[in-house]
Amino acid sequence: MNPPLARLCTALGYCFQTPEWLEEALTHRSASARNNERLEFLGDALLNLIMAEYLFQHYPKASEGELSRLRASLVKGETLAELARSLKLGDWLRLGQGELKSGGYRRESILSDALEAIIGAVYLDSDFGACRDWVLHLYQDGLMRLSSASELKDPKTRLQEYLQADQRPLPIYNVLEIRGEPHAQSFTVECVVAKLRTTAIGSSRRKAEQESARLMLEQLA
């Protein structure tokens, strides 16, 4: 294994017997026809299974819905990207010139996909037990801080439940403005409840809606 990849293995806490798996996991489709998309598919399935098994064992009283919300908080792109940044994974990615120029090594989707691909690579390089142990070690801080299932409800869900309990009309979300290039857009969204309005800006429509819902909850509380 070449020295740079050996340093990455040290950061990952896993030494590959077949370094080619790691090289493939780090390769974005913009850089090569042999890229990490298939490994990402495998890693996504493995991560969901590993977290489902962990939560099933450690939260015996949680309902199916609560387990699903807990798992979703662990496997979502934002969480994966945060882990990838902590590993400085962006420094190791192999990207095409277009993605390099547009800052793809910082993009949440590219970072999260690469980490899922590495999970798939670890599995193929070892076995399910070793992969599960490595993933749980990678997530150990997050698992220790894991919130209760009720706290994981997103602001839009909490706002809807709040209004339904009070028998009030449900919120309406309107996109007021979209700015920026396709790879770096910002969305301005308003949340309307009767005569109340809140406005928020986010890097996606979903994030802007969630933030406007959170602001609405603060007004209604």
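Positions refer to the first chain, counted from 1. Being a predicted model, the structure only gives us computed values, none of them experimental. Heads up, when I say rigid core I mean the largest set of C-alphas that superpose within 1.5 Å between the two forms. What changes on going to the form predicted in complex with a further copy of the same chain:
Once the rigid core is overlaid between the two forms, R38 does not reach a Cα shift of 2 Å, moving by less than that. Remark: with the core as the superposition reference, the CA shift of Y59 between the two forms stays below 2 Å. When two forms of a protein are overlaid on their rigid core, residues whose CA moves 2 Å or more are considered shifted, and T10 is not one of them between the two forms.
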Contents of the next structure:
Protein chains: 2
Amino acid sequence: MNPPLARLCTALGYCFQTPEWLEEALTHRSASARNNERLEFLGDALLNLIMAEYLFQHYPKASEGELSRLRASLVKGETLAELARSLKLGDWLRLGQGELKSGGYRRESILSDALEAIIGAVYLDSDFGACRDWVLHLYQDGLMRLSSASELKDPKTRLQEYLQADQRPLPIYNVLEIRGEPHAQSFTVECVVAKLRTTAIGSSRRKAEQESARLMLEQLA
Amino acid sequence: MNPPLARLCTALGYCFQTPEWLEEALTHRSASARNNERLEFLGDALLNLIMAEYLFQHYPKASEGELSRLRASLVKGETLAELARSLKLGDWLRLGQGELKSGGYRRESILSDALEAIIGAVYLDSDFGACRDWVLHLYQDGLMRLSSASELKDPKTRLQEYLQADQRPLPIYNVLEIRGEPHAQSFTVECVVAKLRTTAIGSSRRKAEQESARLMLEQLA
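To complete the pair, please output the form predicted in complex with a further copy of the same chain; the form predicted alone was given just before.
First the chain shown before, then all remaining chains and molecules of the complex.
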């Protein structure tokens, strides 16, 4: 491997057996027909799975919708470009003349595509387990921020924490009505906080309570 | 494992160590709060990666766009539902009363979601390598059809084969014009087949030829 690329490997925290993969991952389509677009296709799928599995394992109570939303925030171009900048990836890209002149090495999409391509390159150079470990290490700060974020907590928990922070009394939930056959019931629940009241209907008591808490948070916000 | 589920494992060609994963994968959200939606999220990401890698390895000349198109045809709901039907998955689904009455076990989205969930379940029950082998085995017919399909061949190859099949003379490509600076040239190329002519512009001679061949195929079709 040429010495500059070896420096990049140090920054990445991954040493390539076959540096050609890394070189291909750094090559924008403006520079060569043999460029990083195919590796980006592979890396995108890897990143999606690695994050899906991480979230699945670490958020056992999150719904499919919550998992999707969290993953979207982790794999979006902006997040990837930020990571690429922290690795100074722009310094290593191979760009065509046109892109060089127009400052393509700073462009978000070019940076995020190259990082996805490197994920694909790491996989081809090693295996799924090693690639996953490397990606999770790369993302460790982002994943830490995620786990401390409140967005995953359910509305009842958020409402309780919101009120406790102000040392206010906790909400009261009352079931106002239960309708329908036993296998298809609907529950009407109210959430009471001092003089405020919100009402919601759900297919279970729990769901109706969560929805009434969510509406209460909106009223309080 | 209860005897009926053991029969399903035979049909699937995969024997679960932890049958609870399979049970969860077969449970529609209409039947239980502990249902297959989270497993489907994981299985969808697995399927996308397994197909991305397969196509990347088996179609070394396909562009990223072609790889994406091929994968979309493999992972779409229709393809998954067809596979699910061939496994008689509908017989094993756990559905709520409402879905049972309305024939949910036949519905395409319910079948394809359950199959994706089973892919997630196989992964959690084994590892990436075993899950990949199982999915590729499940897809073997679809992948065979893919490799014999002409859609991956480039337009020049398709045009040549089309003409040869009719024992007609091969097309002639002429460069009509080259414009622009060396790093940003555009090529105008014509494709001639007997008295027919098509013209196309591209950033390389090869691209312009391919596009003129594609237009010729449209004229001949």
